Each structure stands twice: as C-alpha cells, then as structure tokens.
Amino acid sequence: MVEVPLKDPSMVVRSAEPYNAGPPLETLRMSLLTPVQLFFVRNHGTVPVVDAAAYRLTVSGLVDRELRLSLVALQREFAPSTVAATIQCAGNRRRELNAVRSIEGEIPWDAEAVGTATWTGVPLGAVLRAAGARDLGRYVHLLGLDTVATDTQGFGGSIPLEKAMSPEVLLAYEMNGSPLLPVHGFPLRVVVPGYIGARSVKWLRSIFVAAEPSRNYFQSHAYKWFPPHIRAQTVDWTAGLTLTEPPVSAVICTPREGQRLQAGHLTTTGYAFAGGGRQIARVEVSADGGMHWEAAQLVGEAHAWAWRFWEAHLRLLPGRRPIVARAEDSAGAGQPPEPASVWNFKGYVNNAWHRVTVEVV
C-alpha cells in the first residue's frame, strides 16, 4: 500500500504513485514562508523507507580521506547553518508550455512547484573540506536512496564544485524547524539555493567529488533544455543545456484564471523569483493584455535566496479582462512575452509573461 504523505488536503495531486503536488496558487500566497504541509513535492519513485540510526553518508572520490557519517554525526561533529530558501521545480508553470504544443509523459504542473521554507542542517562545504576536497574534483556527484526506473543507480545528479563550496548549499535535515517528512528527504537532504530543484537531491546517500559532472539520467538526460525546433523523436541529448539557474518569473496567484470579478478596483498578488541568487527589481502588472502596465509593490524583505511577494492596485472595466505579470531581476534580466517562444519538449522553465483571464461584470 502506498504510504499517503501528511500534507494539506487541498493539495493539487499531479500523480499518486509517484507522489506529486503542490496547493492551489492563493494558498501558496498566504506565507513567505511555505507552511510544510502546503510545500509542493516533486518524485520520481517511491519514497524509501529509512531508518535514522542505521543511516550512513558516504563521501569518496577525489578526497583525501573518505568519511562515512551518521545522522548524528553530522550535527555533532559540524556546526549548522539556517538558509531560507526557494526551491522550484523546473517544470513549474509547465501546463501553459502544454497548451502552446503538446508534451508527452511530464507532469502537468500549473505554477505552484515552488516553495519557500527555512531550511537548516551543515554547509556541504563544511564536509567536503573535512574529507580534503582535491584540487582535481570539479563537480560533486549526489546520489539518494530512492529507486526509480530510469536509472538503476537512483535519482542523482551534480553540481559543480565551486557552488558546492558556497556557504548557502546545505546537507538538511530539518524544514521549518522541524525534522524532514520523509516526502521531503528524511534524514537527509541537498539544498542548493538558486539551482532548479532537482539538484537538491533527498534521501542522500553518497558525494562523489569528480572532475567530471555526474552521468546519471537525472543530470545527463532528464533535466536538460533544447531550443523549441528539437524534438523528443531527433534529440541529441549530448547537446542539451544543463539546467541550473532558473530564470526571473512573476506569476500571479490572485485572482485565479476564470474567476468572476466586479468591476472596479482589484488587488492582484502574487510571487516572483529568479535563480542565482539575483534578486527581483521590479514587477509590473497589466490589465489589457499587456498594453498598459502599473508598478506592483514588492513585499517583505529580500533575501538573496529566496523569492519576493508583490501585489498591485488595478482598475477592471467590464468584460474578458486578461490580466498578465512580469518581472525584472537584479541583473537586468526581464521575460519574453509568448510562452511559444520558450516551449520546449520537456517543458522546462517557461517564463513568459504570466496570464490570467477574468470575467468583469
């Protein structure tokens, strides 16, 4: 029997075996900080079941000293570190990629595969330098636990050796304060602030430092990028783009596309976020498709890795009043209008201007 994970009800479930889903759009807006319950979950086999005290981290490959480290291990041995952080999927807003051309055998994620949560636990750092990282080792391998039928080895993948060593990369083992569920990577987890989501590999079982990136199907196949003329059937995958970064993206969360509005005023809010640690500078919000746009105001304070809330005042005349959002981040970096312009096969990383079409009467 497959395990139901303790999330909130109204999660939008994507598919149950594996367990994917994340909550309705105003939901996610409710907190800066993503209640666990409500933090989207993306995978790509079965969770596993671990026990804490048999659980072992292994670290090998390019090191001077190969380490094998218990849970408790690490939180005796290492100092911890708190990062907030967002981490999103990089099929996130991946349905309106669909609704251009169709993409087969991706889940059908609207724009909630994304969440914000504190997260703590020892740099990765930390450990590497423990273990006496060698100048050769340019990448760090990172394997977990679960099982998944592309790839017999497990979900992995890799990130290059210098962004490991930053101090905001984290091996997590507490979200929000508390410990893991086991749906978001009990005992262990990666998070990589600013990197898509699939390199914050959970369930961690082993780094390998390497001077080459990993060649599990998860970094060498599954989450590349290819320009809109590749498809599944000619693909060259060894010409694909390794996906880090996910570029700048404002989506709106209210109000919900469809809905019914009276005429006049409207509030619209929403979340916008960039990789790479870029921050947002601004967002702007139309209310005719994209001819006039207002300064949205941007909420709560910045903080490097994580995203920013805004909301804007719009005046709505009565009709078919599509409503669109986009951003601009701290390196200048804006969003391309048309969703066709981005579409790709796997649907990744679709950041064209965000649209939501309501009924003003």
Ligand SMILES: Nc1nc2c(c(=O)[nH]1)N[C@H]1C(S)=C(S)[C@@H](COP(=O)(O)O)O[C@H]1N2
Given for the second form:
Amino acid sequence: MVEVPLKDPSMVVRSAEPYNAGPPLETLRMSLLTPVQLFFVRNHGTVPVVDAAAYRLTVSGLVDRELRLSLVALQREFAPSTVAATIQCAGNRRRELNAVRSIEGEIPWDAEAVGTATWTGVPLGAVLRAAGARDLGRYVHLLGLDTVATDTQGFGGSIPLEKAMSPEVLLAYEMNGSPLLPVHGFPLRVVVPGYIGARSVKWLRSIFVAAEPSRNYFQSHAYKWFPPHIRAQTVDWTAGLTLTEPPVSAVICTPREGQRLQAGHLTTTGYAFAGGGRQIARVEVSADGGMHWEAAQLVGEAHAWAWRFWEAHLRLLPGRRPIVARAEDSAGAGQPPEPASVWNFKGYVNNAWHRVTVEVV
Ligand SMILES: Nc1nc2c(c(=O)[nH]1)N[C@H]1C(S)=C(S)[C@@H](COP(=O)(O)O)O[C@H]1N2
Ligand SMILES: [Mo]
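Could I have the structure of this protein in the form predicted together with the ligand, to go alongside the form predicted on its own above?
Entire complex below, previous chain first.
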C-alpha cells in the first residue's frame, strides 16, 4: 500500500508523538493561504480515529433543547459559512523567551506555529440558537475526543457566549475547501478567529453552555498568563489571566537567522498578525537593531481575521546586522522591544520585536 504523506517533508517536527510540527518560515511566507500540507499542527495527545458516519456532536447545559447531531444533520440543517482566518498558537515564538530563561516542558516553537486557511462549516451561533441557549449561560465549553495526560476529560476550553454567537466562530468541517485532515480535527473542529489557537478545539465531542468558564486543565491551568517574576513551583493558578486574543506581532520570515548576505540591497519579508480581529496598521523594519526604522509595505488583501504579509527594502552594510521588525495594530497597540519584559514561565504570546541577525559580506 502506498503511504500518503499527510504533511510536507520540509515540516520541522517538534515532537513525533504527540505529533507537533510546523513549516520553515520562508515556506510559510510563500502563500497567504497556508497549504494544508504546510499548516502547523499542535496536538496535546493522541489523534483520535473518528468514523464520520457514527460521529455525533452533543449540545447541552443551559439550553432549552439538548441536541445530538450527526455530521450529515449539521450540514443539512444549517447554512454553511466560510471564513479566512489565522490560527496562531499561544506558544508561537517561545524559542526567544527560552533564550531569556529556560522554559521547561513546553515546545520551543520558533515563529512557525501559525497558519491561515479558509474554514468552511456552520456558525456555532446558529447551533446555539437552535438549542435555545439560555440567558444564564455566559460561557460555551468545548470538549475534544482526544486523550491527553493532564485531564481525564480530554482537551477542552471555553469561550464567552458573546464570542460564540459572533458569526466568524465556526464548527468547521473543511479547511481550504477539503475535508479536515485527521491531525486538524476530522470530522469537526471549532475555529475561533482572533483567539489563541487553543480555543479552536479539534475533534469536537461536545458543546456545553454554562454560567462559569470550563474547569478543563487547558482553560484553568494551561494557557494562563503570568508576570515575569512568577515561577512554576510557586504559582497560584487562579491568579493568572486567561489568554484570549494574542497581541500584535510582526515576524521576519526572510532572511533567516545567521544567513550570509551580500552587502547592498535586501528585500526582507514577513507576516504580521493581531488577535481580536484587529488589523495591521503599520509594520516597520530596522537594519541596525532598532535605531532607525523603514516603513514596510503591506502586501495582498486585508481579511478581517487573517494575518497580513509585508515586505521592506533595506540597504545592508558589511558586518553582523541585526534586522528587527515591529508592527502596530488598528487599536494603536505596538510591541515591546525586549522578550525579557514579556517572559512568562509557560512561554506564551511573546510579541517582542522580532530580530534576525545576518552576516553581511
Ligand atoms: N482536541 C484538541 N483540540 C486542540 C488541541 C488539542 O491538542 N486537542 N490543540 C489546540 C492548540 S494549542 C492549537 S494551537 C490548535 C492548533 O490547531 P492545528 O493543529 O490545526 O494547527 O488546536 C487546538 N485544538
Ligand atoms: Mo496552541
């Protein structure tokens, strides 16, 4: 039997089981819609093998009518919707935080734990309306079918009911026009545009409407944000901030760290993304570590929930040259210069200026 490669051979595999991998940055920058074969994968446990015909999604909790939906029923009873959206892992750019102070037990992602696809499915809000979500409900709990080590329930989380009712939040069965791959949540996943990737629960088992956020490990412990002085050994988990919308961040995709370049003209390229549906207002690039800045051009169309590609033209003089990028979003938020100022012991949402040092000859 011919083995069908699920992912491009260029993928940088961070762990084989569970499978965690992402593309080289220069490859990621080649297409505004990330090909499925190059889309990063973040798994906390086993990839469940789901029989699409036997699959049922349950909707319960603070609802007037409990629902139990097959994939066919979901597709027949609700109007489909397609959204172009970026999914970015909260751990994206952890490697730079690791260099400040080591972060134990977490994947040292470079800036490749992000991708953009068109997602087709049914708006979560339409399903919640069909179930008659009650006023007392404030949160929508989402639970996957995968087995994970840290929570006997499996991988889960919750989002505010208000966000769940927003039209961009989908129960998706297609990615870039094809059925989801097993590693991306086949047959059905949640896509929560504008939120950290962890809320886009794959292999969705159940939806539960409640007055309180989920107590699942991945909502109550993991994916919380703490200030730089807090350590894993002494942490009070209840004091952490729940991560929702990632802050604005620009990333240099070309050139790569340590690359040798000829002096003179250089076109540097990258992506920029902000959570919460905020747009990229401006990207700036420096060839001298952040003393002088050049405006970058934003390329391609802007989509409400997707990243923006950019490119900038620099003149390089011989020597070791630190190229730096930073962005501002439509709410006027910018990025901090140093990763040390945003270091946190879980290594989440690093959005310090992105820096790539090249050797110019
Ligand atoms: N059921 C389940 N859903 C999950 C995860 C998981 O391990 N199990 N990982 C989450 C995390 S942390 C991220 S960043 C995204 C990654 O989506 P992708 O693997 O399709 O890129 O899926 C989220 N949904
Ligand atoms: Mo993630």
